[in-house]
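The form predicted alone is given below as one chain in structure tokens.
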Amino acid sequence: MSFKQFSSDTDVIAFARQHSDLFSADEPLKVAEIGDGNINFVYRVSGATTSLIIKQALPYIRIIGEGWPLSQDRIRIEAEALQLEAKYCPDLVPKVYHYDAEQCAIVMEDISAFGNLRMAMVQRQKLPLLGEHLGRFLADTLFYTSDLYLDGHAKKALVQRFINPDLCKISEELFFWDPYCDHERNSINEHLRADAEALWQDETLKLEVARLKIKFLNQAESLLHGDLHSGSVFVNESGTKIIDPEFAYVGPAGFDIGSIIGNYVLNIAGQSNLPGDQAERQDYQQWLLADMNTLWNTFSRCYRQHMQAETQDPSLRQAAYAEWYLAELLADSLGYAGTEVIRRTIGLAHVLDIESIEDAQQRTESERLALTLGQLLIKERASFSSIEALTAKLTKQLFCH
């Protein structure tokens, strides 16, 4: 048998009563195509009680077809990036019921009972436990996929296995070649074209893009989810889910705390602009910022715990060795957020965030306040000494005009 891409709703439940347990024999069940579906097919199965979803990858990207091929091995990748992730955070993550390596589909739990937080953080919503939430997520997952934790084979045999050079191409294009050149792949608003083009000739800019560029094809540090924005998380007020890590490889442990720091500045610079009373919208954004602290303060709390509690390597123990690093990640951290807030404005994939704003210029006002805060986090990054030195030099720059 040979992979067969799923032809109808039959195909479907077949798959899922053959690899979960969740439906009786003569339960009916239904199916619905979910998700943008940009890249993959995504099902989610129905029974009276009870729901799963399925996930399948076609040889190509699904938008274009075949002119684009991209490795169906993208799916194995995400499955067990899942499931490692599952190993340290079994809360923040879908549980995995099936891979199967001949049809490139996972069988997964279904977290409908979570909403999608750039819809969350477009709507306002204040939700307590997000910043905390991911700063353990990225602690954990980064820590014990590196060199701190694993020994030099383990280490070796991880990078192995996360080899995933389509992905990490069409990563190092659109973050870090597109927006800086009048590439064909960028959307720019017609408004924003001479900021856009001032960029272009940033030669400081891009010196400093190129310095984040190259420790991302380099820099084997910690398996990376390598798509953490918004778009990926799920949340309510009492829990939350990162889905679709197909993007993971082994890299700069700085581009996932970077990329999903980068969504909450795209949502700052949004709400100055998106629909309803000024005083909430600044107390959101105040939120937000209070919310990067709580996550990167969370994050590097517990890191240095397991660097202390669980680093085998006596010369990696050191407590000054801690603090030069997490400093080194910040700073890594604040670049790579300010290419993500960049690639969102000027390249190819913008957000809802920004995008949702109704009026042409008011949209732009938001778009060139986020190239604003993007080139100041990748400028400036080594200049500030905490995250709440960085917050308070975003409130000056938002609140002091």
Given for the second form:
2 protein chains.
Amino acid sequence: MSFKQFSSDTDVIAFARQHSDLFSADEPLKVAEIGDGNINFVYRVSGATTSLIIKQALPYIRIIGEGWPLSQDRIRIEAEALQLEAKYCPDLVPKVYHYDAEQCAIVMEDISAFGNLRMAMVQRQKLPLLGEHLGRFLADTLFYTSDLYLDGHAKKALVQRFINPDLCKISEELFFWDPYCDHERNSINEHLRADAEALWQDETLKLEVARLKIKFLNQAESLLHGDLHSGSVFVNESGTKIIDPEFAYVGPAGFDIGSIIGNYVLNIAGQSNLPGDQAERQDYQQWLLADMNTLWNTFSRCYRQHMQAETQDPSLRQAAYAEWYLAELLADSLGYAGTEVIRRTIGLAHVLDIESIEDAQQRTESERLALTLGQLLIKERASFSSIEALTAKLTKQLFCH
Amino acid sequence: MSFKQFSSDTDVIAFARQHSDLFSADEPLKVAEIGDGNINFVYRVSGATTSLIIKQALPYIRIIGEGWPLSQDRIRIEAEALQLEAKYCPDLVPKVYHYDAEQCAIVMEDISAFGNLRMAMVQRQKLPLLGEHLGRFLADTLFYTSDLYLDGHAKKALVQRFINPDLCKISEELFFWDPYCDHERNSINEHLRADAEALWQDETLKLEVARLKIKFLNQAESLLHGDLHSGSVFVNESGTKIIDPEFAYVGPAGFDIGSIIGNYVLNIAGQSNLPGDQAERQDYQQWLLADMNTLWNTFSRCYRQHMQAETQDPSLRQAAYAEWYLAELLADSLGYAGTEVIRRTIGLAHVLDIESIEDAQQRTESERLALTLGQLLIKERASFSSIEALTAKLTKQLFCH
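Could the form predicted together with another copy of the chain be given as well, to go with the form predicted alone?
Starting with the chain above, the whole complex follows.
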């Protein structure tokens, strides 16, 4: 049997029954096509008391059609990345019940008890465990897939297994070039046009972005999630689930850390003008800044512990190496955070954290703030000796004028 | 037919006749087993007027035997690397006539008109084209296999094709760890023991070596030769041939540049005590320093020209990026040069440039000088704004005391 797109609920239900033992044989099942689904098809199959998710990848981008072909190998990569992540932090990812190479489909845990982090942030939900969970997810997935843990053969096999050119190309272009020139794919608020044009002339900024780009292209450091924005994170009061690692490849660890930090910063920029009481919005900005501290500090504490306990290579086990490495990684992470903030403001794909500001003038203000913070993150990334030094600077930028 | 080690001259001759059109059918051929052959078998097959080389890889290291298995994939890698190098600088590598996957053998051009560079340097031959040829070889091979030239898909396919864990592991250990601890594989002149012990205590040095090691492990920048010491370079008055790229993998460009610069420095250290007239030896040291300038300056001029003319990615085509990149690369190169110098002095494999000093005291002096220069290269690698700044410093170190 070769690849065939599911064409009916019956197909999807049959596939669900065949590849999981969640449902009893005579239990009636129903199917809903869910998901913001820009790229893939995602179905929820529900029985009387339980449900699961089926994700199927087509050989092109769903919302564009056959005009933008995209390798179906991405669904293998997503399945294998989820399984690898589950090995180290099983509580933080949906369980894969079955990966089907032929149908390019994953059958996995339904995480509908969790809500999307981007929505939660727009609604100013404080999530007591968020920074800790994200920090631990990053430390575990980035450490256990690096040369600090794996031997040379295992690491190189990992690089080979996660070569992912189609999806990397999307990031290479959308993060590191489009927003820095007058590209047709950009989406720029007309009131922000002059700001964007000034940015395109900033040679210092463009050099720093080129340095981040070459690292994204070349530095095979850890297996990345590769698309760790707020839309890939699902949350509730007691837990966190991180989904959709189809952009996974072995790249610079700072890219994942920076992507999610960038999404905190985007929400911070949005909160300056989102609807609601000012005190409440400012309070939420402060919560976000504090949670960024928690995220990085959890990450670096866990990472350091892993290195002390589990790094075998004696040349990389030195305490001085860990300190140097984490300082470098903080700088990288802030740089990538800056590229995420900028590409979400003047590039192709914007975020609800800012887009949901209805008043054009106010939205422009938040976008301008985002551009300012994005540039600061990129240009000054190597000047922060700790995450607190950064969040103190952002606090000053936001509240002291 | 599956893999079979050539067991007689008849085997080798039959293979040569089958896979080249150099010889006429009735021409008598003879075989000589040549080569310092630590790892592979190398045969020269000669007819009346012409000859060729056959190199065969066994599934283990020749001089050790089946106790040290080594993937035969290395011979595919060598053949493909030679073919890729030939695409960009055909005059600087031996021509591959045939690669035989089944017999793990390469049939290639005989370069016996050229002599080994290490011997030439021990004998103080000035080679008028050496620095230029090496600089051009490095610029061409490193540029055309990088993201500055290749598109993302082609680059990632290259990474995948040249995953080379067995041979990388040898370098990872011999360059970046053994010499920095009391490792059983080290070979240390007893008079130098105290110097080695002091080096093992130098935490600053060991951190810098760890930084170079992680780059060697992670930075998939360009297809490297991977073993570019003087023994891999063959020379005469009019030409240069670079052989043996079985360690090829996609790694940091500075490793190749640094390996060969390290071999210049090793000869410089040797010349302080090799037999012969002092003025002549000092004159040769100065020639080596000048040729290091030529090598780097040729490399950087060619590389810059390639970037200006052929880099398509607009974000990497910026002039400021080229300047930043070449400054970083000089620092990397000098760091790797330092690791080559140190591992050849207190690690497993030493070099004739120093080993051929018969007097133990004098040999120790040259080894001590090598250790000093190696540490300087590693620790101060980022402080040189040009190759001339380095060679001026080395000149002072050698001649002003």
